[in-house]
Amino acid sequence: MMAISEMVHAAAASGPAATAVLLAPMLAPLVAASAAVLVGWRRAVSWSAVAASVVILVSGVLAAVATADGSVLTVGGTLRADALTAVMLLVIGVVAVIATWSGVSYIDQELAAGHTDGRGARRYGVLVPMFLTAMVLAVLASNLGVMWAAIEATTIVTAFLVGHRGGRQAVEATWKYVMICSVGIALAYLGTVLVYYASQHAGIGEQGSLDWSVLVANADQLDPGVMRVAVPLLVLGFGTKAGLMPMHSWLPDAHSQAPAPVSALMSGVLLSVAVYALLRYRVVAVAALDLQFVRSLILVVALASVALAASMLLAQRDYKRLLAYSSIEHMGLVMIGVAVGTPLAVTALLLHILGHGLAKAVLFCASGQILASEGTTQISGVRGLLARQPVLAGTFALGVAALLGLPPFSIFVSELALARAAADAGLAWAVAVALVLLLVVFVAVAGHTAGMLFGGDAAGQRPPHTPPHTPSLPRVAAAPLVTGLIALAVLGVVAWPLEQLLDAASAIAGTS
């Protein structure tokens, strides 16, 4: 504990250059979503949006280079960068880079299909950079109440998002991914305001509240009744936006009907916020309780949910409820790695946060041009699309490669080290079970992803329904792709870039 209270009371920067650092981040993507209200649908404000992202991108580079040192930045008391923090910024900037700049191909194609016209395209302008908008706010945020009311605020923007489309199908999906989120968040509310409570008895100012920071300096001192019953509840709320066991069940169908960027940024992005969420409680709750009992609830919900998803994935027939599935199993490898908590833990599970967030990227983005490719999502209606589209099956198998672990990619070094930490910690009947699990889930997604890359119908023609002559991936949907493979490929054979960084905001959320 004496680590974090040092890092939590390290030197910390304020003045124009940290303003600039935690402002430009958020209000990019405002000014992104005005463009498309004033202007209307022009391929200009598409590109708008990844200018957007490129500067979250950039904010997160140079959040990495200040923090990395163990700074920390502020603005007002209100915004607030630690390490860990420029780890979940450089998530949501380069996945972000990734899918809008797919997202420009997307609309384009919509708009030549008849799927939308201008007036959707212009909806989609605007929810997108707001959406961005949301997640940044909620890892800059130094107050928990304001990191709780901005992962709602992603609720809210995202439903109209996943319901893009229209449709029976889209509208239902919309609203169970309403209903169990509110029910969730409202879930995480009640924790957040019990952790309040907790924080006025201690005595703890009005204003210091729910600041983390001062939560965890004085972490010792709150009621550990009161964060007995928070801490569950947390847990409960916060893992439904991260898509976990027992609350899941709203994460296959909205992906699947949620437009593929959107899909893109849900999976490789969202999720994790809400896992960063629960990383910043873990500190305090450990602290404040006794940490068997911590790790012993994440632990069953991680498992749990690597379960299911292998469970289910073997039964798939869709592809995009197939990469939906496979969220939840990566999701719950993370949250083995938050359960053990330990330095090495939180390193490696910030490395495969951002080794899925690529890898998911670059599957969902492409996964929408085999849905204009093809025209269906079924994995049986898929055939034979090396030999038709090389270039967009290669990217495909290579994310689906990346996604399951195998070398020289990012999230082969991630899952060895989380291997590694849950045995050091004592609990390598945890890693045993996740690994008979993760073969389970290898032989499911390279079985369907085999079928869809080679095979072909019974009669060894492809599908009825496929178009005679397909037409190949255009470069400015095939770049996204190749950048992100070649990101995930970079971040699993060189350390260098994030070692510094990792190993810092690990010494803020770890505990040994």
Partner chain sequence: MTDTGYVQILDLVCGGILLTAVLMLWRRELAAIVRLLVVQGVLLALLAALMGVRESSTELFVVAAGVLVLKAIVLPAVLRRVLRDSGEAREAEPLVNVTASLLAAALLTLLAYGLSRPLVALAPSPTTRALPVGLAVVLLGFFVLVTRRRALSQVVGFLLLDNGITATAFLATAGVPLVVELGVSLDVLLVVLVMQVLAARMRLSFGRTDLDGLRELRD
Second form
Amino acid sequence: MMAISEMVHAAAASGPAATAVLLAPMLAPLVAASAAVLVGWRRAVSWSAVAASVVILVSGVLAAVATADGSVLTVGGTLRADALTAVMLLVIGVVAVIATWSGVSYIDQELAAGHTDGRGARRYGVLVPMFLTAMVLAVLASNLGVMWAAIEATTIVTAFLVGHRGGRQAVEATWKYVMICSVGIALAYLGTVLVYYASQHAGIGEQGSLDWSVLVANADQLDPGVMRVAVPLLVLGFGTKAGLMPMHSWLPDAHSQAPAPVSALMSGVLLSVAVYALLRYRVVAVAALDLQFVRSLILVVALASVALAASMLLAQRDYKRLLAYSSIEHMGLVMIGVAVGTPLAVTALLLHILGHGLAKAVLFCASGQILASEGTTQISGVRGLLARQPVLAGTFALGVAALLGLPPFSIFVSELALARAAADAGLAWAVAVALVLLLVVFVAVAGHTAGMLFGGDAAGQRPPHTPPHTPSLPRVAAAPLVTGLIALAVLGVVAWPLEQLLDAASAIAGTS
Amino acid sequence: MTASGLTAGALAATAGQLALVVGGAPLLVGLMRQVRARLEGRAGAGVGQPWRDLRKLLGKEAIRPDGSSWVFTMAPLLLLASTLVITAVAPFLSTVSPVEGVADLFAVVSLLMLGTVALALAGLDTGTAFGGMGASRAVTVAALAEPTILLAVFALSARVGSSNLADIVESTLTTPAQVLSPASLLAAVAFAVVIIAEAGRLPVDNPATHLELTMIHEAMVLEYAGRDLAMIELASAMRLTVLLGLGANLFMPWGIATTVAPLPLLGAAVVFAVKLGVLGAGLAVFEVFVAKWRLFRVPELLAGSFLFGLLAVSASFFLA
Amino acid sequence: MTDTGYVQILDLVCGGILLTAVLMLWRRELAAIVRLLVVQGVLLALLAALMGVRESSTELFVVAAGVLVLKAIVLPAVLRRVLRDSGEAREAEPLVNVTASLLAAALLTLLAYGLSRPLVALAPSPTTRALPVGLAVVLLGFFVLVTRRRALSQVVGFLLLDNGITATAFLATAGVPLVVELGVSLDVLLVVLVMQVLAARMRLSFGRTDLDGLRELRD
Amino acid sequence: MSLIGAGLGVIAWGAIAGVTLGALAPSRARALVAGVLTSVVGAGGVLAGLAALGGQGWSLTVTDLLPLGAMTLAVDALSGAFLLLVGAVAVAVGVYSVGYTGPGGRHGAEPDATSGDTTALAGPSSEPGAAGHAEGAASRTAQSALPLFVAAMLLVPAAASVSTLLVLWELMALTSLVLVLAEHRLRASVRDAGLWYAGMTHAGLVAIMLGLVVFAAGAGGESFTALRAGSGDLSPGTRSLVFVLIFIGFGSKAGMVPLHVWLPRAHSEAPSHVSALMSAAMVSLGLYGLIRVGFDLLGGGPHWWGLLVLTVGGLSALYGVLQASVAVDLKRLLAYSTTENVGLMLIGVGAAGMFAADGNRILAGVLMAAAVLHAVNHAAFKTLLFLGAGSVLRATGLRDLDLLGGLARRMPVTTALFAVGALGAAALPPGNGFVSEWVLLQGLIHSVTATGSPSVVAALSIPLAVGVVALTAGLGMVTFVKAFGVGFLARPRSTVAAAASESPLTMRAGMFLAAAACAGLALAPATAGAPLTRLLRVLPSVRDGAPLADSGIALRLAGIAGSMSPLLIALGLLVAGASVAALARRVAQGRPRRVAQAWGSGGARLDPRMEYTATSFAEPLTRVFDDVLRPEHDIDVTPYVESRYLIESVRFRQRVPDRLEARLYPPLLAAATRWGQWSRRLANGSVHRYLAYGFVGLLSVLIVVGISG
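Condition change, the form predicted alone to the form predicted together with the partner chain:
Below is the entire complex, every chain and molecule, led by the chain shown above.
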């Protein structure tokens, strides 16, 4: 361990290694995408996306090792990685590995079932790695404007992934997705412009700057009057991409229509990348404005999102939309952590992002398999799954357990730490509200999934329209799900490798 | 007196009290029947008739209904054994006892319940409708009587600071005025109701009836014969005696020996027998003038006595 | 160029931008709306060029040329194609009628003025005093998005929103860094292209581009 | 390495081995492996518990476990008592489960009211239940969850920080949920039971988490040491808030009213050995949490805390026993009896809190000891009873008392052992339940003399509490006379019951272990004196002294006049019974009893339909408590087709629903449903509306910013 760390540090000192660590995760997916462009959907191409994801993950690990002590990697003036970036790279890498891995069998099944054709598969093979590149760029960009552009790029790249299946609903979902997200992100751009405006008058120089580290260093010079307008725009704008109230409405439609691995990536990482943007801006905002303003603003948005998710989950009828609303709920929780903003809160919210990403990846991929096997996304159309498909239903059940915050999965630990952090910050009332809403979510989700999973396999209990079920989950489809669950459980029990990194990240983004 | 002398004397007192209760219980029942018969204008079978019945029963063959289990055969033993234990530990003749501290008032009450339960299980074990009916009614009455009896115990022991029987009796002996305190009087009323309910007397149960729909105790023992029935009859008589004896000595302990010297013990035995006789006769007279209540009015009676018990306790709190 | 001359031209251009935005709210003919968008694009380019003169920066002239190409030529061309394919010439009855829309526009403009007070206060100058125009166009664009039924009208609303932000950027900061500007422009172009494809698919699936048809995904 | 450390090591490694081997073992060996490892884990708990009660202390912090916190464990005498309790239950249950989850048996099948009369007498292997059963409690998942569940329960009392406690608490909830759901394929009701359980337990967690988090924030640290030290820094209002929250949370796990609703469902639908673990062990941990946080970490509080606990305890005891006394399902009856006994424990804890607040520490100590002692006693007899119910279920597939009966001759060992448990549960001497109820009553009745002039509240609440305890004892007696008398005695009321056969050896051994514990606790309770003294030392706010005088065979209370010797009472009963039996034998001169037909009211041969059933047995009580229970009656009169005046059959059905539940929960659920249905309008599909949300949001934020700036 020490040896690797030293090697990486030595490498970081000399530029090329850092360049490699930061460029590889962007270039590897592009290579995979070009392969898909050239040869279409082939076995090797599908695995190349997995390989690209692994590259991202490995870069994340290397970046983590290099930055856990607080140091920073940079490439030119444009790419920059600190501990916070490393955490996000890890999240992207981990979720991407699971999503692309199960995407291999997913697209094969789609092709076999005639849901898509060679063109669709090729488009999938091109767009998914590009999606990854855009997200990696968003977290690596040192310039907040570039970060904004990268996040907007994710909307464009994923537009046709959301519409992958074709048909009226796909068009509808894509339109809503593109329209609402573009508008929202445009607001964030307006906020960015205003921050830039403030920076021009903050003693940085006539030209001003959108470079994050420069902004942070001079944050107390930023004009509070301008920042008071800019910050709400940023919260609303990036909040749109993060699926927060009031611009959350695209999320359930897009997540329920997208192919399962893409839903996994969107829910597991894309939302978190938007939160990451807010986390970066929060450091600036808190220094420029009073803490109370930033905290109340974000807290209102966060609690409203959790409340909305709880309301919508109660009478939910579609299990993919159920997962989507659960994403809104979890982003709301994460935003409570952003609102609190103490180092403990930031550590907890980063772990929560990681845990949620993993759980959602597993769940969306599993739900794709359920859809393939049962032929419906209606909750009432799936009955007694555990009796018929024990492995698939078992992973789904464990994923839901993880999502609902049951140990040994890490979401429990991070929720607990979030609650502690909020209470320490004097926000016990917010904890109370959030916990009660979480109880509603728990009952709703548990009730819906219990209906899907439990019960006998007597013939009378199955609705007549279900196709003859596939005997069991293919191994290549099950492996990523099980891997994800194991990772989730390990994260919830063992603190050792990650905690130092999270602490370093919270030192960057946390303010007490 | 030496310690060993004390122990020997105390043992003698306990043995005497056992002998007195075992021997006297059927006589008490006989006395009550006789009083009743006379008041109703009958000649009566004589005070010794219950003993004669017991002798007759012992000579008869014991019967076990088809399908019953060991519970049926064990129940009379348990009933009699529990009554014997109570008899041994209760302060009837002397406040000094070798088994001091073995069982307090709570334990005595619970042992009484144990006997009831044994009989109820036996009634259920017969598998007949009567057995079940009797058991159901008996445990219902017992269950509702238990709070009352415990509250009465509470009221009595509260003023003494102990639920040990001997302590309560001694305390009453040293400060007789206590008997006339509101708490004590209310507790006495409550206790009287409980005695009636627990011993299966009118108006809760009619010990003389074999009318199927009204009986409680008799319904449970319907299938017993021979020595088993003899045990049950003896135990029932003893339970009545013990309950009356407890009532007598808890509220009017005068005459009880505070040592284990032979003479006071003898005197205590005589006084005890007289007290029981008077109480039994009184109960018999009372029974002549009341009719059995419907089963579902019994809870009213018990609720009333529960209220008395509660008032007694509250009184002991507020007027302490 | 003198200061007064600069201020007058600036005010003229900004007034023109706001006016075109309001007119877009007023007109129901889609072709006319696209023409107004062209005018607005030209005015934006003019604004950029004006800033370039003021700051004497060649970079801004390049940007101005880019804006002209993108906003006055390419994007309207895309929109015209959508219009031609769809065969729907007029906006259907909007969710809020024109009179109310114009009143709302007035209120939104007032809000924009109120909102930009702290922005102007940071660095008062003729340029920043025109900031409310940018913010007002942003809000008007959002208003169009919320109230217009046709897919094309919503795209117009989005472009209006984007034009407003661009105007704000020029007025407040004389343009964002070039790399950001490039990224933003590329994104906008791509988004509009995506929307064009989607509008075409929508017509194929639904037979029209009325957004009220998009009500299948719901809870 | 200390004994406690060794014990906890056994627990941890046993659980890991249990999960791995339970998942890997072939199905034939699975029951054996899981059962043995469960017992081993339990034995580790017993070892650690005994060592802790013997005066050892132990603590451990592992920073590398449990992210964002640290795994902090510490064991003192209070932990020890519950380690011992849970461990002992697990040992018995582990042994029992080998047979219970092994092949054979009718448990797990749908309990069908008609099966009593229609099921053919067939070998157990051809029963539908046998096949289903392998997928239920014997499944890989359930078998590997069993040791983990036990380990989680055992580690809960050892947890010494908020995070550790909550993680283990939830792990316990999750594993028990998996076990409750084990038979979900066989009965549709299992799913509902699981849902209720999950919902209520999560509601409890929310309360606990909120309380502890607020506590930790106020005290400035999350380890128990920090909480203990910082509890004085909290304002009285915050302290009370924390107490009320943790009382609700732990109380819901303990099954107090009105949060008891999960208990009758989960306990009756779970496999029986799991019911035993949950009812005997897990429920006690609710009490542990209350004592640990309320009296140790918070250090006790004002008078009204005690009164609150006392009141809720009294209501739970009464309501639980009333429902139990009219219950017809054997396991449901046992579950309500759990609520009753938890109520009694809470009465003890609440009264202890009241007296401690009043400064009467002697009584407080006695009452706290009574509560803990009752928890231990309850664990012993409830384990035995649930295991007994499991044996019956395995032999007959029935939980319905109305269809049982006649088991005393077919399952003599089970019957005898169940009788031991029932004796304890009915609180009759010489059972073990009697002992702790006696201590409880002693503590209550001495309040008069001890407190001098008590407050009005105490003067009203203590007599009522005595009345409640007494009524509870009385109705408890009815309940268990019914359970034992109707379930096991008389003649079988169905053909399945008539075909029952005795349980396998391991099941009998498991029950025997529990029965032995009952007997030990019943006869030698005075040995608990020294451990209870050490336990009270953990709770200085209650009392730092011995609750029981060191008194050999008699149980003597320290500081107040009260003594009783359960051993001598039992001996007296034995001697008296034996001598009477010998005498009777001599009188009978060796003549055996003749077996004769019972009297059938003049001729008709008795058939099982004439027997008293559980329903009819409880009928008088149902009528007495009509206002509280509100039974529902259905009478179907079917006339002949030819004439409606001639009646072919009359069908009478009586149900006693849980009224408290029916009053509280359906309105809540209905409101949630309405809320959910209403919210669906928020996502009506219109993209305009979606954008309008954003527009309105933007405008309002901007206006607020504009105004406030």
